[in-house]
Each structure stands twice: as structure tokens, then as C-alpha cells.
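First, one chain by itself in C-alpha cells, the form predicted on its own.
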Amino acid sequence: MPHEWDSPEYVRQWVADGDKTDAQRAEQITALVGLIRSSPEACIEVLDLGAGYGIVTREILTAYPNAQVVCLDGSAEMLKHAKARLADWEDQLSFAVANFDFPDWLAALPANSQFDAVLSSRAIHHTVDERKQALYGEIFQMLKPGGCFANHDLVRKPDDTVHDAANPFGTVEDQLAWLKDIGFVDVECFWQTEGRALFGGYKSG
């Protein structure tokens, strides 16, 4: 069943079971924003791609309590609970509304953006394996030196060989090979469970 992310009741229930399940995933939260290279007072610029609403944007804020945010997603109606979460940041916080299935997405970011990480949780794995390699060389290119990437995400097993539209979850060998051809360096699969996974790199200093 199709997702419907513009529906103010399906966002408003899908927030209510992640609020029942957050608790399961706050070490590997909290161990996606640890990657970051920066000091803990620096005022660092983060996107936080497929921020939904906002548990890891709260976690970048709550590390790094001079940072700016850019909240992108593609729901408006999901960014609106991220709005209200998050109020207490509110002048640290940018929002877009954009799909990164399609190019088109680094348009409702400020132009020339440039940030010292960029972060995502749940978001990436249901994008086909030829629009994740293109949009980590997008992400590449918006990194400033020494700038991180790391994904914490659904992911597909090795031996699985079911692998179409509806299952495009791709394996963390490919992932990570991808993230060296597009220059991204110490790049590592940092913790990896049955189906999930967090991974990423960094750009060069």
C-alpha cells in the first residue's frame, strides 16, 4: 500500500507509532549524529534529509546546541509535527518540502548550500539503486571539507535476492562501494543488525 504523506490523519498516525517505537532506535540516533566531526560547541550547518518529525533533528540540536538545521521531506503535512516538536529551536531551524527521488530536490535548498554534515534515518531505502548513487554524489558535492554523510537505514541482505519497486532496499557492500567511487573517504558500515544498518563517509579535508 501506497504511502500518503499529504493526508493530515495517515501523517497524524504514523507520527503516533513512531512516538511507540522511537525508544528502539535512540542508541543508533544517537550514534548516526556521533559521526559528525565537529566540537560539540561549533556552530556547524546540518541537512537533515527525510527529517520526518524531527527525531534527528532534536538529537543534532541537542549535541550540537549551536548548529543551524535544514529539515528537508517530502511530506509538508510530516514537517509540520517536526515544527511543533521543535519549537524551543525555532530560529535554528530552516524547512523545505522536496522529493530527493528526483534532481529537482536540491532546488528548495538555499542556493550554494554547503554543510558540515548531512544525515538521514528511514528515508533513503525505499529510492531505486541507480537514484541512490546519483543522490550521494548530489550529497557529496553540497559537503564542505572534511564534512560527513552517514545513513542509518533499511537494507537489503546479500542473499536476498528479492529486489524490484516495491522491495528497493540496497545491500550495505553496494552502498559502501558506491560511496568510494564518489570520492567519499572512511567510509565504514558502523553498526549493522538483520535489515538495518549505519553507514556513511566523509569528504576529504
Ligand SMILES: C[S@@+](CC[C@H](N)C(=O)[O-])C[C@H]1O[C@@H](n2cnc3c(N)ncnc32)[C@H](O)[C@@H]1O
Contents of the next structure:
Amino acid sequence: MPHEWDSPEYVRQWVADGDKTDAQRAEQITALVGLIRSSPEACIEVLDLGAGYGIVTREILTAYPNAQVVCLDGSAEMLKHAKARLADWEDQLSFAVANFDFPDWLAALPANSQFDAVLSSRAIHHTVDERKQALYGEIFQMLKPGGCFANHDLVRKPDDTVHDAANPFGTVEDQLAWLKDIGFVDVECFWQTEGRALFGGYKSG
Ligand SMILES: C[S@@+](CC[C@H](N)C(=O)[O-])C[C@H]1O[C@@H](n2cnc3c(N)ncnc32)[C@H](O)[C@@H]1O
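Could you please show the structure of the form predicted together with this ligand, as a counterpart to the form predicted on its own just displayed?
After this comes the whole thing, all chains and molecules, with the earlier chain placed first.
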């Protein structure tokens, strides 16, 4: 069933179910945020791409108490939950509603935005491969030297023959190759389990 991220009831239920699995996800989200190479006291600027209800942003702000984070999501409903959950950090947050399946998502960000890190969790997998590649290039342009892009996401197994608009998950191998082609360095898959992976790379400093 396709996601209904614009439906308040669907989103409310998804967030409630997400809370039940947060304990298992905590380790993965900690590993994602742990890929940022800045010192903990640094005033880093981070983009949480497909931020949802803010689980990644909360971890960023816990690990980097001086961080400024942009939470970007296509669902205004999801961002309502994020705003409520992250209210203690409101001075360090901004929110943007945009669909990264289209290049004009960049217009939702402040002009000339540059980030120390762009992190994403379970959001990009529904984007078709061709667009994923372009998106990774757009992210590269927005990173400061030394900046990090890391994605914790659903991936396609190499022997999985189903790969179409309804199942556009990319393989880890393809995605690592795209990142290297774009110019990312230290590109790696940091861990992988059945159908999920944490991978990314850095812009040379
Ligand atoms: C499964 S939730 C994950 C949310 C959060 N990152 C987490 O790990 O809990 C996926 C989120 O990505 C957002 N999303 C999916 N495709 C998107 C797109 N093309 N543009 C913007 N947001 C998108 C959805 O609105 C949703 O909030």
C-alpha cells in the first residue's frame, strides 16, 4: 500500500507505530549521526532530509547541542509532529516542506545553503534511481568541505529482479558507485542487514 503522508490519521498512526520501534532503531540512528566528523561542541549546520517526526534531528541535537538543523519533508503533517516533539530546541530548528523528487526542492532552503552534514533515514528509497543520482549530486553541491552525506535506507538486494516505479529501491553497490562518480570520498557502506543499509561519503576538506 502506498504511503499517505498527507493524511493526518495515517501519519498519526505511523508515528505511534514508530514510537514502538524506536528502541530498535536507536542504534541505527546513533550510527547515522556518528558519521558526522565535527567535534561535539561545534555549531554545525545539518539538513535532515525526509525528517518525518524528527527522530534523526533529535539525535543530532543530543550529540551536537550547538547544531542548527533544517528538517525538510514533503509532508506538512509529519513536520507538525516534528515541531511538537522538538519544541525544546525550537531556536535551533527550521522546517521546510518540499518534495525532493523534483529539483525545485532546493528553493525551499535558504539561498546558498551549505551544510556540514546531510543525513537521511528511510526517506529516499521511493525515489527512482535516476532521480536519486541527481539528488545525491545536489546534496554534494550543498556540502561544506569535509561535509558528510549519510543515508540509512531500504535497499534492493542484487539478486532481486523486481525493480520498477513501484519498487525503485536501489542496490547499495549502485548507490556507492554514484556517490564516487559525483566526487564523494571515503564512500562506504558502514553496515548492511537484510534489505537495509547505512552508507554515504564525504566532500574532501
Ligand atoms: C518512513 S518516514 C521516515 C521519517 C524519518 N526520517 C525517520 O527515520 O523516522 C519517510 C519520510 O520521508 C518523507 N518523504 C518521502 N519521500 C519524500 C520526498 N520525495 N520528498 C520529501 N519527503 C519525502 C515522508 O513524507 C516521510 O515523512
